[in-house]
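First, one chain by itself in structure tokens, the form predicted on its own.
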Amino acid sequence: MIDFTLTSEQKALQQVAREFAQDVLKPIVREADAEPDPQKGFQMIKPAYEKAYELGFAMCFLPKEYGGGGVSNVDLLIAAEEITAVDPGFGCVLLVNGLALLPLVWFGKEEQRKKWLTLACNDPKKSFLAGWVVSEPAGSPGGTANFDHPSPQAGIQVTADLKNGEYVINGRKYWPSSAAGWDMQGADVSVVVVRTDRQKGGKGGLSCIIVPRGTPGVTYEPCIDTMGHRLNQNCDIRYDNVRVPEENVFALGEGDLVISKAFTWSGPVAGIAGVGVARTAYEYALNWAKTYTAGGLDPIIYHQNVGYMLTDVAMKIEAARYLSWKAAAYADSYDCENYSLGAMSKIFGGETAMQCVYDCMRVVGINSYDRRSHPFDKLMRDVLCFPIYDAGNMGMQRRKIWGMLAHPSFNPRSFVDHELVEFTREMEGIGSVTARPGAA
């Protein structure tokens, strides 16, 4: 049955998340966002994170058997919208725990799951952080968008060589969230995507390695100073002959599949984050329009242009929310095999949110440019991140959908029929091989 009605349990979850966001998180957001030092700003949210951990939000997506919440993807989105409506950077800190640890659920060995997931879900300090370490600095080669390129000289270049029962890691990662930890000495655990076979391309050459906090040879450079999402820490990490035991490796030769599935799971969450920010802008602009006259006799909501613009914003927010819900429900049905719908919801939610925030600024007018009196400075800085983070829309996400649509087996009615669309390695790599004009 198609039903958009929240159950009593979902309404209770929504209320707890809303109260946390408004009463615990919101009072610290403005000062933390304004802190010039990004690491100090990140540290300022630690009390709120500890409360989120206590309430179960930090590890709610992990299985109950290890101490997690075992929530559905739909339920996760209900809570995430309330939190990201206050601050999407804080929401990203929670999201990254899932990006790092869910690959262990999908690809890890049981002994790895028991060890690391149990630790993550039962931290007496309530401050456990997991780092999801994939992205690399721009360069030639560099970046991460072409992680599935057939050449071993392209894509991910941090290497891990097996020597005497240990993997030796060398290279540099750039942009990973939370990996430097609260004290710049490392997250409690990081899952690092590395090249374990220097002779193979992205399909077959990549793997995942668990790197615990305190592992020698890992250096954390000063955090990246970002425009928005400033409550989310972004790292610059160097690995110099970092040694981890062979038992810490999982998804050997399948790192490409880990990347694809992790950023598929996170797609609807990123989409609903866009909804949360757009909702905040819309509610503010609507209230403004109902009370501000712009020098006229009546509030500007009675001007047709304002009314139509806010009507369009409201419609776009609803559409983005329900596409995210659809993608999450599909993920719940098929063990997070929602590759196209996950990417669609992420793309549509983020790009729609950008337009919504801008249109709300147009409604408020020049006053929206006053950063001290109105919230749009932060809203716009935050919303600009959505199309370019979390496997960027022009990098991985659109290419993932393209690869599936181009495959001979694709059924264009599969989504309306709620049928499983299996993602295979044949769908990877599309668009990664290009030709320069005039090249032989």
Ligand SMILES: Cc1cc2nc3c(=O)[nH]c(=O)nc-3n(C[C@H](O)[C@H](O)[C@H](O)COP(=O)(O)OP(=O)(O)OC[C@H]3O[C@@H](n4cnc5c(N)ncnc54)[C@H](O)[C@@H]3O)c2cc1C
The other form holds:
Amino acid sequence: MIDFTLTSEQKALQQVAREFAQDVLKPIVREADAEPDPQKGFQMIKPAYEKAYELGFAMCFLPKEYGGGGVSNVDLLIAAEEITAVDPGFGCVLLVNGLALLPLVWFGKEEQRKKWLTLACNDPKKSFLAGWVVSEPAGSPGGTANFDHPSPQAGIQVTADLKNGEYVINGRKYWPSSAAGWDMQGADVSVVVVRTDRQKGGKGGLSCIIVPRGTPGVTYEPCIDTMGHRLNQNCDIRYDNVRVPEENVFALGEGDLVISKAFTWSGPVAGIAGVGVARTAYEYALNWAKTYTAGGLDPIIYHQNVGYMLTDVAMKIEAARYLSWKAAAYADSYDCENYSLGAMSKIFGGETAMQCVYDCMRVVGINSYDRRSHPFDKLMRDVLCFPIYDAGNMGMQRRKIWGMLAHPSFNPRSFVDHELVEFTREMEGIGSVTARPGAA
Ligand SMILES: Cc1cc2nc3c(=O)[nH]c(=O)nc-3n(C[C@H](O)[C@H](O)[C@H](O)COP(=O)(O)OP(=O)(O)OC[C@H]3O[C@@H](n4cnc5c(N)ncnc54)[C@H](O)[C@@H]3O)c2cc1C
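Beyond the form predicted on its own, can we have the form predicted in complex with the named molecule?
To see the whole picture, the full complex is given below, headed by that same chain.
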């Protein structure tokens, strides 16, 4: 049955999320966003994070048996839209707990799940943070998009060598959220994607390692000073002979599959974050258009171009919301195996949101450019992130869909029939090997 009606439980969830966002989060957003020191800005959100933890938002996606909320992906989106409409950077902090800890649910061992998920869901301080540590610094080679490249010299370059029952980690990661923690001494736990086999490429050479807070040899450089999403912390991390017990590894040789699945699960959440930001811009522009006359006698909504533009913005927001809901419903049906639809909802939600915020600025006109009096400076800085974070739309998300479409097994009717489109390792790696002009 296709039914877009919210149940009474979903309406209640939406209401709790909306009240949290308006009453707890909103009062701190402006100051935290304006704070020039990114770490100080991150620390300013801690009381709101603790409240979010208490309300269950920080770990709602983890299974109930470990103390998590066990919410469906659809319910998660209903709450996420309300929070990201007020601040997507804060939403990102919550999202990253899922990116880091859900791989344990899908690929981890039961002892690891019991230990780390139970700790994450039952923190008496209500401030537990998990780091999802994949991305690497720019360089040649460097970067992240080609994690599934067949050469061991390309893709993920942080290494972990097994010596005497311990993995020894070396290298540098750049961008991961929350990993430095509230005090720059580390998140409570980080899940780090590393190369455990120096002879193998991205498919087969990568694994995940659980690195607890306080592990010697991990150092944190000053946080990245981002244009937007400033309530989120982006880290620069160095690993210098960091030793962790062998039992902390999981998905051995399957780190590529973890990256593909985690950045698929997050797709609809990032998509709805775009919807949240676009919704805020739209509601502001609509109200402006109904009250501002631009020197004429009537509000500008009575100019046809203004009406048409706002109509298009409203339509695009609805379309992006329902694609995210569909991708989430599909994830609920197939244990988060929503690779294509998850990626589509992330791409569409973020890119649509960018256009919507800009169109709202055009509707409001020159006054939208006034930072002090109107919210568009922050909305624009925040929205610019969507196409390039959470696995960039070009090098990672579109490439993932392309790999599936190109595979002989792909059935284009799968989405309309709501059937499982199986994702296999054969679909990874497409487009990662290039033919440079003049190369032998
Ligand atoms: C707010 C925020 C939060 C973040 N949180 C985290 C986190 O928690 N953990 C984490 O690990 N990272 C995090 N990141 C980093 C982020 O997830 C990036 O999406 C990721 O590093 C990949 O970026 P990229 O696709 O631009 O890769 P890059 O490797 O930097 O690629 C750059 C560009 O090159 C092009 N390109 C490269 N290869 C190809 C190809 N094969 N085909 C086509 N085009 C290609 C694409 O246009 C791509 O966009 C965060 C970033 C931000 C801003």
